[in-house]
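Quick heads-up: it's one chain on its own, the form predicted on its own, in structure tokens.
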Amino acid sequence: MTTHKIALLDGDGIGPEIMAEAVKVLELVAERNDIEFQLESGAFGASAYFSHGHAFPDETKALCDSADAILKGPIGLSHEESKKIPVDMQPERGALLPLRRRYDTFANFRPVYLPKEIAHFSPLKPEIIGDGVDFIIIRELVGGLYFGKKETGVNDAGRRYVNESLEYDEDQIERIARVAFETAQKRKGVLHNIHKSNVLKSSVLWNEVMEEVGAEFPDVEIKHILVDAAATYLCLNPGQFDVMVMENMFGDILSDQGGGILGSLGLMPSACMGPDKAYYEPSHGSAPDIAGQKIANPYSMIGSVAMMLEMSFGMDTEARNVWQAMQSVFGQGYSTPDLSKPGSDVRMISTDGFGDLVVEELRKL
């Protein structure tokens, strides 16, 4: 039998109600395949600052290392919360970005996909959406302003400053590169590469790099845009994307603009690889104001879970029975509240109703 060990990291808020339902998916895709998943949880985020005195304890980090994957909830707490923890401590300083720096996860996956199951949630009009929107957003993780150089201080006119830095070398591009030129080789052989080359000598340098990468992919055709346009086109034809491929900062923005098309970020897992480890999470936060009321949605966890599947585990199959199983859901009809208002024509249900749904309908897969 082959076992695998998965570090789960609840995380904030609504975390580890989320992280449940998750579970119940993999207990049961482990079930039927003749595989062992060796679940082992972690404490990370603010949460584990106030119970351990660090946002990513030894422990965890000892956890994460002998884990064949990680499957991450969302961190974070209210602007008011956070001021109880240092500024270098606060989860996305003291957790996330060392989790990223550890692992070298460059490569960050957000698919934005609207099959015709969940296109009503789309504040999209209908004849945008079209047959639904299908496309991958391919962010590099672990570079630009937000690793750069930082300096804070008081300049000689007694003018607090602040500065930070963007920087990239050839290799960080190239990487980044081929992981975009082999997923549209895969998918519709079409890469949008996104940029600012008319205003940052970065994207000058990420251009070039893009082109000479793109040369070993005769098949695959590039197309440069602008940032700004890029976001512009993403509401106006959305279904003219299928890659695309940038820089941290402008993934960070778009894929939440993605979030946006599908109707929330709840509709949006991710993927963040690196080249020995990857960890899985939703693109959402951890949403304290609904905390411990049942209602939120676990499809981006869950997704994360069949994006871990067939990314780490090779599960291609399963991984697409969950997605198929989570779309049977919503087309029967059935929502959550954080999605779906009350009174409008769904079935609400719990967050662990939710859960269950998928995993009766997965049985049948």
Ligand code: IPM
The other form holds:
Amino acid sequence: MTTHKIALLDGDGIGPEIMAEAVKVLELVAERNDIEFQLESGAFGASAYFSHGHAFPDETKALCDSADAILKGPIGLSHEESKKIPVDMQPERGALLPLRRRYDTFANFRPVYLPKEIAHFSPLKPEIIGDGVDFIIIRELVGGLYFGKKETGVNDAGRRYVNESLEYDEDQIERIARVAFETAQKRKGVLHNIHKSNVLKSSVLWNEVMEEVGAEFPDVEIKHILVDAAATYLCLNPGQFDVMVMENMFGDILSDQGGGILGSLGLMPSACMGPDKAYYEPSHGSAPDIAGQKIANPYSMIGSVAMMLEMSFGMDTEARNVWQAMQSVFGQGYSTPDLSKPGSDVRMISTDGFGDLVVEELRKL
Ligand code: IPM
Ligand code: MG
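Moving on from the form predicted on its own, please list the structure of the form predicted in complex with ligand IPM.
Okay, now the whole complex, with that chain kicking things off.
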């Protein structure tokens, strides 16, 4: 029997509640396949800072180093609570970015997937949404402004200033380009390259390398779109996109817009792939305002499990089954209070109620 060790990092806020539902799905998948998932939890995020004095404690680093894959919940605190933690130990700077850097998880896959069962969650008009949308944002995750040089100080005129650099070298662009072209090749053969080359030199180099790598993929058509225009098209005609590739900061912003198209970031799972290790996480924050109330939908966490099954363990069929099980729960009219207002046509259930129904549907597949 194959054993896969998975590090579970619950994170903060709603993290532990939605992680518990993801674990139920992993347990069922293990039960009916010739596979064992060795699940081990580690402290991570603001909660880890309070319990261990560090947002990414050494024990958790060792656990992640030894794991075959990492499943991570959302991290972060309310603005007020964050102030209790020193700036460099706040969970984004103290845990999440170091996790990305440690495993060089340069390729971030963020599916914006709206099948007909959840099309009603979208704020866009039905004539724009049509039969739903299904595209994927590929975001470069370990370069650009996030990881460039940073400097703050007081200038000669006595004024405070800041300087942060957007850095990429051609190898960094080339590897994400390759991932994007390969993904487009497996899908519809169209790649939208998002850039700002009318202003940023970084985009000029980015586009040059995209074209060079594109020459190796004659079956993929590359379309260059300025990032601001792409933001507009995402609202006016999201159906035109299939695979989009972009640098780190653009990807942060446009992927949240993707969540807006779906109606909630709670419908956005993701995969962060490095050369040797991958971690999987919801694209959203820890929603401290609704933590502990069992009203958060675990879709993004369970969707991250589906991505892990496919991308880390090659279990494509089970991955598809997990997606299908979630859609069929929505298809029966069930929803959770974070996604839906109480109304006659919604069968309102809790976080764990949703997880239980997903497991029940999954058993049938
Ligand atoms: C995301 C998040 C993170 C990011 C934050 C929490 C640092 O917004 O994964 O999109 O900006 O990358
Ligand atoms: Mg973000």
